[in-house]
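Just one chain is shown here, as structure tokens, and it is the form predicted alone.
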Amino acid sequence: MTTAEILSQAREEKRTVLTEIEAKQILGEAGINCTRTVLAASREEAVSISEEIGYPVVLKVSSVDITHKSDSGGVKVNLPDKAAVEKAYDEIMTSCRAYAPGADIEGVSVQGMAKAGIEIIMGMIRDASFGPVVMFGLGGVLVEVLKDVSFRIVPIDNNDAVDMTSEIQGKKLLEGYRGQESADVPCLQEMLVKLSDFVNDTPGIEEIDMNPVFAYSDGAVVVDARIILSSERVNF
């Protein structure tokens, strides 16, 4: 489905939270590289999709009613074969139904296990005074501990993106600290501009969270994504 179709369907279903699969489809259409993520509605589908994508894989619960997938036991990573996928699917279903008995669970999302990289967070929040603001910083648990992030009001250009990646305190990690692989910073800057362009051109987006984004020396990929729509009716 196109971005307009996904957003319109969510509105028709009277929901403001998109699934991870929907969020990644939208971001991909905006030119932002995301891990391929496919919905499996059964254990058998999860195995079939895993074998098509190639092991190892990651399974995550797919439900708009379960925002914190890890807290619910809804994430299983680095699954090496069919037996591991079958076991993980059953465990996710059991755990998530116990965690949120009333949740509408459509299945699990299946994606390839991305190679680890420097963890980055990108996103957008809507400020009451300034409107949409894009964010960049160190991702994973570091964003919660250090809160090392930079912000700019939408729209931004490449110069703004350069400033954003330069002004965080942890920028040395992007440069290859103590022999670690450096990040493809121009790619991250391009992703920020594309994110800004998408937000600027698409009304009704309340929040976007891309965390983690794995940054490599030759690119970057969004591993997990969330999009929340505004509660006001918008025509797409």
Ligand code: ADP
Given for the second form:
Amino acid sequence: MTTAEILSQAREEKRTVLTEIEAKQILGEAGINCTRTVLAASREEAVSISEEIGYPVVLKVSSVDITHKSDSGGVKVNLPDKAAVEKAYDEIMTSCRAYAPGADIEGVSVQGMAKAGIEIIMGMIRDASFGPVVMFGLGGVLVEVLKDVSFRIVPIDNNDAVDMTSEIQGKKLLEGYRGQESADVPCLQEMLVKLSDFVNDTPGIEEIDMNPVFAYSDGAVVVDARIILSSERVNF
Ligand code: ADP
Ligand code: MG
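Output block for the form predicted in complex with this ligand, input the form predicted alone:
And the full complex, kicking off with our chain again.
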């Protein structure tokens, strides 16, 4: 489905939450690299899609009612084969039904297992006085504990993106701290500009959360994404 189709379908269903699959589809259309992510509505489908994508894979619950998927036992990573996928599918369903009894669960998303990289977060929130702002920071503990993030008002250009990646306290980690792989910072800057362009061109987006993005020495990939639509009516 195209971005326009996804947005109008969500509006028709009177929902403001998009699934991870929908969010990655939209971000992909905006030129942002995301892990390939496909919906499976049954255990059998989860296996056949895993086989097509290639092991190891990741399975995650797909439900508009469950936005924090790990909290509900809805994420199983690094599944090496068919048996592991079947077991993970059953465990996700059991655990998510217990965690959120009324939730409308459409199935699981099957995605390729991304290799480990430097964890980044990017996103967009609406500020009451400034309107949409984009956000950049290091992921994991650094963002949760230190709130090491930078913000800019939309729209941003490449110079703003360069400032954003330079401003964070932990920027040394992007440069390959203590022999670790460095991050492809120009690629991250390009992603920030694309995110800003998308937000600027698309009315009715309330919030975007790309957490985590894995950054490598060559490229970067969005591993999880959430998009919330504004609740007031917008005509697309
Ligand atoms: P949540 O809704 O709880 O934020 P995530 O989709 O972020 O769920 O998954 C939780 C964690 O699992 C991520 O932070 C990441 O470390 C890992 N993970 C998720 N998807 C993938 C993937 N496709 N490849 C590798 N690791 C992944
Ligand atoms: Mg996440």
